[in-house]
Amino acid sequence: MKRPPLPSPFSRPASGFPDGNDAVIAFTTRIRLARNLADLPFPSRLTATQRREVARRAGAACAECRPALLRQTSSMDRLSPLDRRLLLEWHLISREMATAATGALLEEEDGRVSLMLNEEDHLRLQVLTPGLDLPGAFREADDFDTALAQHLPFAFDAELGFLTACPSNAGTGLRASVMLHLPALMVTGAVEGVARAAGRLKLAVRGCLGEGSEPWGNLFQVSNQSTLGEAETAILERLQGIVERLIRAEEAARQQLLTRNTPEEQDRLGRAFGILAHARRLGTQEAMNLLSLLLLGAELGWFPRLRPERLRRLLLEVQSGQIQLAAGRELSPPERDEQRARLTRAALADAART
């Protein structure tokens, strides 16, 4: 709870995104990179002791290559549940990470470049960027592991590429994803055709919080599946090939929605602004699952008086380790909702005057 929240590129859309009216489909781009040290086993077999040896070699690359990261480290075993929450919302550790008893995390202030140290692999490199830029994100990614290299010996075969835990991962060891908002193909029934269509091209669409997770508030996180055989090039231009795609359906989709201007539509992004204004209870998914409905009326210009910026700030906001945070303390789930019921209500107060 001493920890201040991390103004990390989700949780900062008036600086990333364009205000006004302009509708912002591609959140955000995230690269990672799995790396192990080629003298040590992996994490899963791992001692006490060679782990801290992880963590200090890892420590002392990054004080040669890239310092700024050791300015905000992170032990799991020192952190609360409510911080790890937090982490995980903020898109900086995985939902595995989140629940396991060892590990750190290495970031630099703007939660732009993080390392995840001891997680499926020794070393994950991370870095988030706003909007849609897949060359951009890989390119300060391909630096800094680089620079790392020159420090760590990473396991690496002729053949194979680098060595990973999961097989899944190994050749060139990327993940790349992009973070989209598509409520749209949601209110006309498309998304699953598009989300087939990913997976034939050996792409995975999962919920905002990644694998095993729901696409609360019509978020989605889209990201290769494969990375053995392939340059990284390659899998970049297949990732960026669906992701316009995607947002030339979305677009679509919202223009259908203005074409057809049908009551029913309108009355269900309207009920949706009803219950925020004036809900006195609220749960995580049922405030994003809205709070996306009202984003997209506001896009739409349904809504003008509403600031599109203002409400991707609440899709966060709105989540459950921000409520707490923001109230100073850990909350019961009750008290969970009543807070984020306030939250939304004041963030619409004078929208509902009018």
Second form
There are 2 protein chains.
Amino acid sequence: MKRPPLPSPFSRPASGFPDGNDAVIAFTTRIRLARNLADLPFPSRLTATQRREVARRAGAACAECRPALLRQTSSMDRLSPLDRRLLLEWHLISREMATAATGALLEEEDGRVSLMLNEEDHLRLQVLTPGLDLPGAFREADDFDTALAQHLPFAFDAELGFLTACPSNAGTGLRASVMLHLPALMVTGAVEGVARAAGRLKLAVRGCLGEGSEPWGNLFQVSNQSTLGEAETAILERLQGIVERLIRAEEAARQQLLTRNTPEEQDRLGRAFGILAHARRLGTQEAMNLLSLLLLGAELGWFPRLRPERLRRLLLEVQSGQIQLAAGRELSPPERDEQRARLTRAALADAART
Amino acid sequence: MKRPPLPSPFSRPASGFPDGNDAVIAFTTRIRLARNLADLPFPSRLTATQRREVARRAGAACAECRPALLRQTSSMDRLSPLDRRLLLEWHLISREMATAATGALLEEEDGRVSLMLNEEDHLRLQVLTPGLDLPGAFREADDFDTALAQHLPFAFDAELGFLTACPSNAGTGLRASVMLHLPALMVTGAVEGVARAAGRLKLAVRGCLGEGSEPWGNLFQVSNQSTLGEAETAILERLQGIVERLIRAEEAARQQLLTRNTPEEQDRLGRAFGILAHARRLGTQEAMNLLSLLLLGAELGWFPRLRPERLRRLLLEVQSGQIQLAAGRELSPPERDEQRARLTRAALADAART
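Can you swap the form predicted on its own for the form predicted together with a further copy of the same chain?
Let's see the whole complex now, leading with the same chain.
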């Protein structure tokens, strides 16, 4: 007997899968704005009572301007580690929040707009959209921010801008990031130069679960590192510039692979398929790395029977939390590896149906 | 346009594949008797004229007692390196003969009985039979030897026995060997202890192409190391004993695998199949090692759709010479790897047909 381990909104697949052609390389765009209440200390110095006050006041403000956010609220301390892991994999909470099990999350049903409470800052507004859409996602976050500001006294300094717990977020409080799938740049070995170029532009290139995570599945998060001293539009434009360069570089690398079409690369992709279709145990890293290659092959037309959309979803579904969600219960690490292999085999059979 | 690169008898598959149940682990039995003409120096000291004399006299003797051997005669210096490589893979000539390209081979059409001329000794009689049959193969070699001895003056010393170029072959001149497929002993890690035990019994355990070769495909040749000071029957009995112990140990290891049936081993076999069925380049060692695992799985009933007989043949057909034979021409090493992968994919599809 399987039981749904989580409230129903959690059973939905992670939002933010790309649809259009541009979205093949850019999986998701994420905007986060850090805000704090002027009349309370930052979360690290709050009493339990004050934390509840933050939550109450944020809830009241949302009730006025964005009531859909109140339909799904989660206190981290009441969620299981697995539930928090899932929210992390869906990019709705931070690693710190998942680990420390403090704070709360308000989210709309599709996960597109959400609000973290009492993380590092009192409020962190988030917008997560499919594909590459920095202006659209920012506009949505900005509208939400403007609406909230009519109900909440945000800490703001005329010279510094918005004040935040960590100075690195002060000013705009903006973190904009784009998740990119760059398998061809990895295969051709060109990705490191790109990361260096991004660093020179004060942009960070990280793994798919953010700071400190590895680029498993050739998934990279590119985001701004500085928030102070320039307008939001300048930050977004700089990020847009490097993201577009990365996408063009990835496209060129794919074209190169198509042109060369060497047995070495055919072999690499063939083996990726063979292992994914026949292994009985798969770790997260191996599964994501091989699925990334298979997705690349499918997108290049080398696996005409495999639908890229299904592979793209699978690339994220093999993460530990979602593996356990699919199994309907918590699993030991070896059980996860077996379940991951089962799921992958089934999904490849499914992806092959047209 | 494909041309047959070799005279037709070479196009046949290597002889000596097992049929019965006992033959699942013991692939082939080989008996070799070293003999020299008493009135000529050993081959390393022969003039070209004397070498021709050896060949002429051996041929004349065969014409009397074993005319079938004369139907297929090959001078090494007239064969291409690829042709010699094939004879080596079929266990009809030694590595030295393949490399040095000297001497000649007379063989019956099925490769079961053959005669090497002017290798290390003037004559080396060989019998190669499928499965484990030391008494049968020895009887056949002994009969042939007795018949030849009626026409040729073999160098024989009442005290030492038959005289040979290398003292290590003197006495009986007998080398008996059995090729064993021991994948379960390799998987369970027990094979090393067995090799040590064989060493104590003055038996050698080697790779499938004899001295100095690696046990690719988990194929081991077990043979006697000493030829002097005991009767042929004693040598054969000692070898029979260790071979039977190895077969029993392999069977026990297989039973252990069946009983445990762990995801780890299922995974190992699943991956072997996945890679063999989808790789686009395969080296000899990788192909033989993976095919050995797949054959083990098929024999254990874990791949009910794969016919073990086909896999058993394939395990030897992926060797470099036979890969080029199948391609109909000499291939560069990368071309061989691609051809090997093609052949393997096709053979697995073929093995799956019932």
